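Here's a solo chain for you in structure tokens, the form predicted on its own.
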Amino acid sequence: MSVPSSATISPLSNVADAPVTVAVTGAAGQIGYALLFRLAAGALLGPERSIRLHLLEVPQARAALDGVIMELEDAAFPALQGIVATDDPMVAFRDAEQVFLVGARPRGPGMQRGDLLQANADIFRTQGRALDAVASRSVRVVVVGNPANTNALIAQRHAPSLDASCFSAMTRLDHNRALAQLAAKLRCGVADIRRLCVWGNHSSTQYPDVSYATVAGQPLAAQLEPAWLEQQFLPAVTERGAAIIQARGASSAASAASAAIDHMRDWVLGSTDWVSMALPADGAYDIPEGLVYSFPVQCSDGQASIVRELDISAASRERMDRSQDELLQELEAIRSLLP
């Protein structure tokens, strides 16, 4: 089936409520593929809430996207009202209420991090401008494509008519990985662990912090050996992506898609615990304003609010500053491309 750039698949549902428009970029990629079927099944807003998917892909991936659309049709999801497939961000983001910016330029042979930042700046500058022009004024945007924090900063800075709070980058995968490591060590369920957080950049400088965490209502750090936290826990979380690539020959896709849904669902519907989200900094914890930096966050009424006035130890501050410094270096690499 050939799908023109602005074609809409006929409705597949009799759900009566007005559908929510959810846009996904890089829709034919591995993470996009894992994400779309869960969105269509209701993992984001619930199976009783209808959605319309707007899917953005580069022209050379349109044939693959056609195949994904066929599968979405064949699955006959009751809540899926329709699909728009396009290579034009102005079409993809029109009236979008929730946006997953998944597609990004991967690092090629011989590319330095600065080269990668420059290549992605063009993509996210274009997408930011399109969001500014046509998205819902209350849109919520999560950047998944790496380097996610700085890509989110680029998109946000090129969308001046949207509030900065509309933009975020995903560190929920790091948060979920940390939960899983701790639950395995403590032989408890992940839901028993609360008040975990990840600070900083979605990179090797991130800081999964257990200083405030509890398990079954008791302080968590007191139940673990400091040597295990330093020598096993932190490396296991920060190096998990590389371990998955080594094991399966491909980067994490299903877990990244699941984390992206967790991130957006809590943002929209609210969270009962702290979650980790990279948000435009507002001066909290002395992080320079404007950097997209991961904080402990609580979500309610559709808003994500930084958990404030936590006591930060000297050891934690050192790790937080290391991630901040990396983000400042990334900012310098693309500063000339910002408005």
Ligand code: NAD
Second form
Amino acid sequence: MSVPSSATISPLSNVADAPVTVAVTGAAGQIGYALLFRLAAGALLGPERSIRLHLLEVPQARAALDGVIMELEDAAFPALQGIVATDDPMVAFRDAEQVFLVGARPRGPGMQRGDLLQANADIFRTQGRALDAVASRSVRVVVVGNPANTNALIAQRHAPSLDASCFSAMTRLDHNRALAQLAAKLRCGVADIRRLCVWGNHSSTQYPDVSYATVAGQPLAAQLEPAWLEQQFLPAVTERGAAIIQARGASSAASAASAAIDHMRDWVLGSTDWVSMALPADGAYDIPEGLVYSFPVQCSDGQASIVRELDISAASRERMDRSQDELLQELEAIRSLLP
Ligand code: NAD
Ligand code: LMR
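The form predicted together with this ligand is what I want next, because the block you gave corresponds to the form predicted on its own; please supply it.
Once more the chain from above appears, this time first in line as the rest of the complex follows.
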């Protein structure tokens, strides 16, 4: 039996603007549950901007999704103008302007995110094709489902009529984790730290880089012991996902949803500092074109632009290359799925 594909609630609001269509896949999952209520409350575009949610799930999750929709109705969010629930990506992505591709299998204890590649790759091929066919031509897509970078590459390659710049994968959670670790160590606020970035893959090869970072306007790295950065900070950030799985028995959900909102909000409304986003590489920093690789990015006028021409030390280059090599291996593993 399929999930109903008609609107399930009527307009609740007197907000005048035409609603923005926001699509979320995996809507009945853990991250979906943390994400939808914040979206409906206006965390993305502000409580004055009305939105319409398009929710995609597999048929087996129908009952759970119905329950989530009942709760969304019961929260009586003024800006929520309607919900479409469906198991058909062609319905979910029709005219979608912002898309959160969350639906995918999560890893369990002892797994690497790359172990999910074969299980999840086909989802992103199908969804890339549907986005190509029916999404807004200026859609912004963030892939959260793991392995996020290569899943984004698969979706992007199956959407040839959309500009590659419509696609991204989420490394904002890693960026936020790095900010939190540094702020705790330096006893400052996260907002005091600027020009931090995460390079590469959303995996244990990612490189959270403090080379350009400042705290209260002063160089940050100079205030920390190199040994702390190497032996405490880097592993704390790169292994944080595994630590949460170990502690919770399930992967991060609320922090992932929060990072996904940060990612999309800054993309659409503009960022006030560097943020980390995995984008299709365009030759910057000699990363092979097309790989979806995390860079330092600034957003304005709805565009995400890689921060260019930074001096890269030999030590940084080695770490960046390691993550690039992992992404090239992931690409080889799914090459047969590409058009
Ligand atoms: P979950 O298992 O709780 O939920 C996933 C949902 O996706 C399920 O409800 C499932 O029915 C649905 N789904 C599966 N295939 C689908 C399809 N083809 N179309 C639509 N929906 C589909 O998992 P979760 O905890 O919400 O995590 C989702 C994904 O996000 C996992 O791959 C996880 O590893 C990843 N994740 C990424 C980050 C990141 O920083 N990039 C952070 C946390 C989790
Ligand atoms: C995370 O970083 O928390 C997610 O990618 C989930 C995981 O598998 O680590």
